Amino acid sequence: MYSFDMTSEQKMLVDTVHRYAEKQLRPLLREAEENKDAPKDAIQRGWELGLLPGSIEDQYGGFGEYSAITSALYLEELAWGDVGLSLHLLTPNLFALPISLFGSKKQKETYLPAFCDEDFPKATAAIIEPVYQFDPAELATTAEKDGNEYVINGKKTFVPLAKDAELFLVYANEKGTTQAFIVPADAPGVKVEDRVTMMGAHALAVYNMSFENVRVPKANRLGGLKGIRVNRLLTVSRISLAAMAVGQAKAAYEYALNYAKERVAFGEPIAHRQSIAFMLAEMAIEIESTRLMVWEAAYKFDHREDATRAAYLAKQYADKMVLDVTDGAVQVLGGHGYIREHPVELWLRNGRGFVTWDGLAMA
């Protein structure tokens, strides 16, 4: 049975994760979009919130274990805040996670505890292509295996903070099924390009990447033998992305929402306006409708059921949903929704990309 209540532990940590959204990354957003990076403090103080050890068992250091509705609960409010600074701060969540959920007892037992210090840890992820219609269960990118290494060649884009990591996991294909391998930033061949300028989310720096030859040992590939279940990860990914665009949408709304309260035209506040008043209230239904199938999605990942087909649906439902409240945002603000002294043409921005990070957070 579906509950909506929050536990007592799951209400701390959404209070917690909303005010550091709410003073730490509102107030930073703008500067972090122009300055194209993240603040350093910023990042710091939301690493420090603990969000990833939760999600990592206390035998490798962590406090907690993974939970798809805790994880959409608080990506939801960081994403209110931010979301350029908050894909910036979930990117080694993109190799530690995957390990958490799949990797074999020797790579839980090597790679989870840095992720448990008080340090940022430089690793990430590369999976999108820059390929049309790419799709992750169909890699161009390649994993051959030759005696006791794999051998990796392909090209990625869109991959978070390259420049810095020290480590990747990277998706092949390897034999028609895509699989996941840990390929250190200093092994012969892996190349980190030049950066993506993206429309939104500049706080997010992404690089394009290329692979050639790069030898890994065996031990490399995400479990072992066993491997990895891409469809289960990818649910992840949407399960988080769709949280994100609902508080993404949220943020706009709310803005839209003061806005129209507070301007006057021809002697009364425009939220009187029955045009007006419909959208925002459209807006405010869509945005209920995707957070329930975020949630429904979650319930049944939580639960082992097969989460597939729901959480791509809140993912499809998301990408339109955000996009067409982050313009409605702008719509409402009129002339002043296009000026950069409101955040809405960023959000609007930032709406645009949910569509095209298919794997590009995870939570």
Contents of the next structure:
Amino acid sequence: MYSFDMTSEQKMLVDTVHRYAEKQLRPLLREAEENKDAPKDAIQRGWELGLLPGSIEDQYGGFGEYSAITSALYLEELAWGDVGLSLHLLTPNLFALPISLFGSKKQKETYLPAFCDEDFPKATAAIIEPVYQFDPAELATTAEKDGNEYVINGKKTFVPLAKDAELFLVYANEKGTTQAFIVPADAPGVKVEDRVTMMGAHALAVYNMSFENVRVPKANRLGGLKGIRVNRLLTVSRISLAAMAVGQAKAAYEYALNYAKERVAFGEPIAHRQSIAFMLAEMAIEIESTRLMVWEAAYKFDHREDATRAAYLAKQYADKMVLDVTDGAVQVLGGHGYIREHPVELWLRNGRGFVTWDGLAMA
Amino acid sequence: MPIEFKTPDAIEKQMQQVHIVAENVMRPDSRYLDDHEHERPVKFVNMIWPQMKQMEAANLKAALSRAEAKNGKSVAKNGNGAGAGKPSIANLTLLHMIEELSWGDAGIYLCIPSSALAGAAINAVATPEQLERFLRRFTEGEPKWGAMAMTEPNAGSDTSNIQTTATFDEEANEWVLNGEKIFCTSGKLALEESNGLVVVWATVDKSAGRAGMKPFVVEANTPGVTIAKVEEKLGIRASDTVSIVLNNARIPAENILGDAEVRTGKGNKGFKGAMKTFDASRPMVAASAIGIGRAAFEFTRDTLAKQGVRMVYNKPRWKLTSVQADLLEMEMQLKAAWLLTLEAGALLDAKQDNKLQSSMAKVKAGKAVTHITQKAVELLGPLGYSTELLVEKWMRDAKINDIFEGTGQINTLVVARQILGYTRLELK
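Okay, that was the form predicted alone. Show me the form predicted together with the partner chain next.
Let us now look at the entire complex, which starts with that chain.
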């Protein structure tokens, strides 16, 4: 069938996450952006929602089974609150979720229980590289087998929360395919370099990193002997990011809509004019279409159908949609939209980020 | 029902049959019927009629039990092919069917023998007696057509401006209709080429504006009704689009749908009824658009694949050639429009309000498919532009979907008013 209703459990979760986004993230949005930092307390409260353990099987300490649909639903709410803070909150996922979905039994047993505790885990992933034309399927960072070890060499950028991280999942080119390796922060040759400031999402601290002859045991290769198919992993990331793009777009659309109904020009609200009203209608249509594309991809993933294509289409579509909608929101507010007093300029900066963030969020 | 994106098996199975018709009965005649405007797709009509009769019979049965239930009799519910407790998939099935048939040929699809929009209008308000008298014919005998006549030379999207009048002649107990209707799809098939009927919108009181608008059933062979003109069009040439002149056309008193009272506000069923049928018909137009769009996309993709252009679904955007990026854009737009259309249809089946979603689907599909088919011509170059292929025809056919059942602009207006909570006075 085609149906569009959440289960009651999903509804409850979405309500909870929405409340968190509204009460904890929204009020902090500007402060976190200007301070380029995420207030610990808000992140801790977000962590206590138990979103990640909800995707980890109970034998490893979690209390759930991964569902891309359920994740898409709450990601939309989180991103509606604030994208930068959400990416910060979701950083441990970058390490734990690939292990949960694609790791060997041993890897799950070793690492996952720590992600079901009360404390915000200090783990992240290094996938993106400092090049103009980045392709996660053709990484410059290399992993070479040497006896019972892998030797990793290369440079990474946009590594979230690297400075505090104790564990990294490092993606590298092994004989032409992308594989991932579990690397402890104290392994010799691991270096966290400068913090990089992105155009938006400042609440997420990201860093440059270098790996110089970093040796890890071969057991640290994600998925063990089988390894991973990076496109399958990116499918999850694409669905997640597309869902967040919908949330970001929704925030901007709602703000612009409310503004247009209140802002009076020529004696009546500007929303009375088709030039404004039609922009808003267009945004509503595009947001809804994208949401449906995200859900379809997530549904396929959950039902073990090949979701690669649907996820790719959804992400590509969402990348453009979120830029158009956030840009439209700035335009609806006119000069006021350009001023940092309103959030729409930040949302436009966030909106442009999605196309560059492949692999930077997973839930 | 939890979130689900799966075509029901029953529909899947049915579509395999429909696809055979689309591919083997419609496609081969596409070019001929485009070249020979106003000729009829006889083969298609005769082949599909038995199936349409069955569908009409099921719809009539359901409408009759609904109408009788309304009259206070309690009757077993639902004849829509769905058992008790099972969600109806009638509209979802129809959407898939229209999409597939339009993949075959949209002009030919529009010639499908059925009560069509007239049936929808009749179904919405008719008494059991009217249902029998007007719709029984679509379940038996020779192929028949129903049509809807709303548009006039000076009333397009502003339907409430119609000038056609209906005056009641008490002595004869008849309504007398006068005026001119234009752009009536299948009007000729309904009135001259079969024992069909047209639902004509007319005003019983011009000063009352939209409150005076009422639907009347005008049957074939009614004196005073003439087809004044058969339009020559950009596309969908297999389908007839006609002007109807009503010159003292007399119809029985019982041919008015709903009551004759002029009411404003909540009781104003006439105009509201007309708008309500759009909620059902707009997703259907969107589905037809998408069928054409899919035809154009698939053909372009498969043709270019033979030239060595392959679609990839895992590369970053910068790695795509511009042709790959164009094809990707076509596919995404098609999917976005189709999912919106399915949502609008699923809500309709669930008997939930779908005014917003049906207009969204119509806006999106009309625009997307206009773009997709235009792009297809461009990507295929001179061959795409030539009549050797069907691509140029699909581009001409597609355009109608951004126009009829409300232009893209009118539907954007409907969406805008809904999201802003504005009336037509606040947002003109």
